[in-house]
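Just one chain follows, in the form predicted on its own, and it is written as structure tokens.
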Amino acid sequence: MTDPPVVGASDRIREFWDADASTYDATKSHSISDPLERAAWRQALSEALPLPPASVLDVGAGTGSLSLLAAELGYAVTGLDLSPGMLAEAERKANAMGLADRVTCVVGSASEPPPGPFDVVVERHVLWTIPDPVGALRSWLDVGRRLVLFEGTWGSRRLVHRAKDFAAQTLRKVMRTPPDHHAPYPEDVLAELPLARLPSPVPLVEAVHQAGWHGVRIRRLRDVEWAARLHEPWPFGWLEERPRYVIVADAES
């Protein structure tokens, strides 16, 4: 009798997101389907990206929420994701929206991007899922001229945030509100992710510096926070609100 094959972190991550593909877009902030939040994200993209028609690599594109917004703005987008299931949803949505000619989907690891070159590499809430985030950021430096990270901090250890998280979780159980994902993220996988559960954006900025990007700057995405809070039923919008940021850097100083 042979031992079962060892499943690595990357395989576990792929399996999680493949399973999540059918329910991921049910959460409005995942799919960016709320009109107000969609407008806030469109503004954030317009401010951070070079003028269209620039080429965009969307790393961890998932179901294509950010890729499709960028395509609507006139960008040529390549969506990269480890999960074939998530990208299948992105392709379906691109076809339905008449944007298939502006969006190309590529299945692959975040650390092995297509050769490019791309005018800009973007990601939204992806770095926390990568076992070697600095290595991934270095690989993006090889193919991109500008870096745009859309990130947030969900691991605050402040008493007020811990209390709000507990209240939200309790209310969701009592009200039987569907969770944001099909299942909790595996704890043993989370333990291998350096940027999971960040209490502040400091480790993100440090990782960008370590990877060799230049001119790093950061801005709070208050309009996105506000829009996301408004479309959630009270009190969840208030209880679950967390800071969001855009971090921008350049390949050359």
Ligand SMILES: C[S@@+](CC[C@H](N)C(=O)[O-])C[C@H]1O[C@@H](n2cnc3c(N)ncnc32)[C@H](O)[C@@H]1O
The other form holds:
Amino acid sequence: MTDPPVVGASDRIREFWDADASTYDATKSHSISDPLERAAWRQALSEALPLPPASVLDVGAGTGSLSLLAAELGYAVTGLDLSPGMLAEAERKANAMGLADRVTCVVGSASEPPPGPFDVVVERHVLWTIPDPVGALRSWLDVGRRLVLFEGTWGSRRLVHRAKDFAAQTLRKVMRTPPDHHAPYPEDVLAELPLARLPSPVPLVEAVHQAGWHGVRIRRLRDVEWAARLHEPWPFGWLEERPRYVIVADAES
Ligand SMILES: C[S@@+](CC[C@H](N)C(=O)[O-])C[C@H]1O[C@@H](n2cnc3c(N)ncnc32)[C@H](O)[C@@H]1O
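Now that you have shown the form predicted on its own, what about the form predicted in complex with this ligand?
Time for the whole complex; same chain goes first.
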């Protein structure tokens, strides 16, 4: 009898996102469907990206929230993702919005990007789920001139954030309001991800430096935080908000 196939972390991560593909966009901050939050993201993209028309590689594009917003702004976008299910949603939405000619979807690993070259490599909320983030960042340096990372400190261990989390969880139980988010990864998968649940942006900034990107800079995305807080029912927006930021770097100094 042959041994059963070994299911590695990346297979389990792909299965997780394939299973989440039909529900991911139900969260307003995932789909960027709220008009105010959409406007805040449009501003964040316009400030961080070179002027359109430029070519954008959106790594871990998912259901295409950022890709489609960038395509609307006039960019030529390639969305790369491990999950065929998530990308099928992105393609469906691109067709429905009449943006299919500006968005190309590629199923594949973040560490093996299409050759490009791209004017800019972007990601939103993806580096935390990559087992070798420095390796992935290096591979993006081979194909991109600018790097733009949209991230947040989801794993803050500050007393104020832990107290707010506890209050939100308790209130959700009392009010029978389910959390507006999918289930977390299993602990053994999380253990293989060095940038999961970051308490601060410091390890991410260090990873970008380590990968060889130049001129690393960071800016807090207060407009995105504010818009996300406003679309949640009180007090959940206030209790569950976390610092969000954009890191930008260049391939050449
Ligand atoms: C939190 S979602 C973010 C999706 C999208 N960037 C957004 O802003 O809505 C993470 C995405 O990363 C993808 N992903 C996870 N690991 C990956 C890898 N190693 N290579 C490519 N995509 C990956 C998942 O399939 C999922 O679509």
